[in-house]
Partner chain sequence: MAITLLIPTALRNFTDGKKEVQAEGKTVGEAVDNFANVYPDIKRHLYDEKGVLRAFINIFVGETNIKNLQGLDTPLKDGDTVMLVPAIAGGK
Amino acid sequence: MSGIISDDRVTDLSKEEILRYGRHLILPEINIEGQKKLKAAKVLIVGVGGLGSPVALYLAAAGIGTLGLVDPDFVEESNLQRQIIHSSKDIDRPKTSSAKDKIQDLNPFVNVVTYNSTINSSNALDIAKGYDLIIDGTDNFQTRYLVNDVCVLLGIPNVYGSIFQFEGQASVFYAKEGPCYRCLLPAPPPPGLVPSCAQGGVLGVLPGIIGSIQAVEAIKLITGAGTPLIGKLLLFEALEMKFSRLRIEKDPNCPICGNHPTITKLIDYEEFCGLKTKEKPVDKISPLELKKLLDAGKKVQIIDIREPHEQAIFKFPQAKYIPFGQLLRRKNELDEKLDAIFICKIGQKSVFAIRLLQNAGYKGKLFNLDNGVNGWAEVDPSAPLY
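Output only this chain's structure, taking the form predicted in complex with its partner chain.
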């Protein structure tokens, strides 16, 4: 295999480049021809966070000619546990700017293009046009389906990685030669069923491992070295330090890469992921209102749906603990005659808990604490942000 970069695009390496990339040049699988392809390659990294950090650093070090960086976010303190391309001094800067500085310090031969905005159906094809492959380092299902569809429509590989707690997945979705993301996952989970890393946590090193695998796959695709992870799903589990490699196949009925595609242009991904359903908003209570109620000694039931190890970070005053997963089974422990206030870390999962009870026929009044424990920290100095 000769890789995805055609020979007519390559240019010679300078003496400085030959010196810098010497350890690649003496690898027979890469050699000077592969290094020239890396120099000619244009790679788009969507998400410069946990996964995007190691991908951007390693691809820059490897001598990729052009790196595009897409991220609408600004660096926050809680990113620094894992997003190693950013530093403490970068807090509040756009992630794309912080990453660009770091890349140019590391390797001035790399041309960096930044997009400090959200990628969506209206701008994605314009942003992605001209890139040879996309690295999916996003953190939500709607953008993952968007990245997949862009890659299928443009005929380029999608180098996929995702992480949760101690577990990661990686694959190369390349519809020309194998399955796409939709072949594996025809539909996303309904909103609220699967916790995000902000809710469920993630080991800081984990994106380093999965992102490094994505970088390896990108280099293999570009240079033609080895066998890419097409048609294979790599699973990694850090606690048992276990890798598994599973076989995945193209779905002939896939709506975008199958025999009779029904998706021929980008769609509304928010809607596809069920984020636009017009559900009645749940009743909410602000941290200050709740504090006044408690100070006044009003009788309410506070239900904390966080997991036991999160309660150890902060015990919510007067709360009864019912972890989210046990809520339906234990709904009889709630008193329908008393107002119930639901608490989680950031006030999102608790909304799903309230809807779950309402759909199960619970008749009492249910309130969501705005911004959860993190909101409570505004009125209770003993409560930490985490």
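Residue numbers count along the first chain shown, from 1. For clarity, every value in this text was computed on a predicted model and none was experimentally measured. The term rigid core refers to the most C-alpha atoms you can superpose between the two forms while keeping them within 1.5 Å. What changes on going to the form predicted on its own:
Relative to the superposed core, residue 331 undergoes a C-alpha shift of no less than 2 Å between the two forms. After superposition on the rigid core, the Cα atom of residue 377 is displaced by 2 Å or more between the two forms.
Core-superposed comparison between the two forms: the C-alpha position of residue 288 differs by no less than 2 Å.
Since the one above is the form predicted in complex with its partner chain, can you give the form predicted on its own too?
One chain, no partners, no other molecules: that is all that follows.
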């Protein structure tokens, strides 16, 4: 590849830029022409969290001319273990604002455009229009499919990364040159099957490794240096420090990049990922309501479905511990005559536990503790947020 930036877009570097980027300029694979392409490039980063943090910092340092940042969230203390573009003083600030300040402190030559909103089917094409590539720093399947489809429809590369616990993966999905994300994963997994980092945890340095790889791939695409990860999925396992690569074939029947595409515009990605369920909502109880019941001495059964290493962080008062994986075979330990209140970390996995029991024929009343242990921290000072 000669790079995705055409020669007619480049402009000369100033003396200050030549000094700043000197270590790039002496690399034959990049040199002054490649640095001019970096200056001309416009890169959109979707998600300024674990992956987006190192991507934004390294691309800013490398001299990308325009960085777009998309994220609707605000900085929380639990982010700081891995989202290194933010700091303690940024807690409660929009992530896009926090990231913009750090980027401009690092490199005032970078133009930063922020979108402090959720990217969705109604605004994605308008946001992405004019950018040369998109960095996918998201943590959910609906947005990954959205980013992929936007890139295919606009004809630009999608630099993909994902992380979980001690493992990460990266690739470049570029329909003009190879497969897209749908070629790798035609359909999303059932909702709740794959836990998020908030549910399963993540090693703090892992997004730095995968995010840095994404930044390298973006620079290669822009400058034409090296061979991008098009048609390849890079896998990384931190505990054994292993890298491996898998080949991804372009699917001729892919609904968006195949020979006869059936997806010609953005769709409802929540519906596609099965998030718009028609199932009856699970009954829930607020932390305050549960505290009142316990203070009044009302007899209820509290079922903590967290894993043992999570239970070690905080022992929920009066709870019976039945890890999620043991729930069905131990359901006879529950008393159908008593209300059962299920708790997990953030009140999501416990919803699946309740539905699992209901589908297995359990007849007693089941309630989900709203926001789980993290919600309980609102009424119990001894409970930590984690």
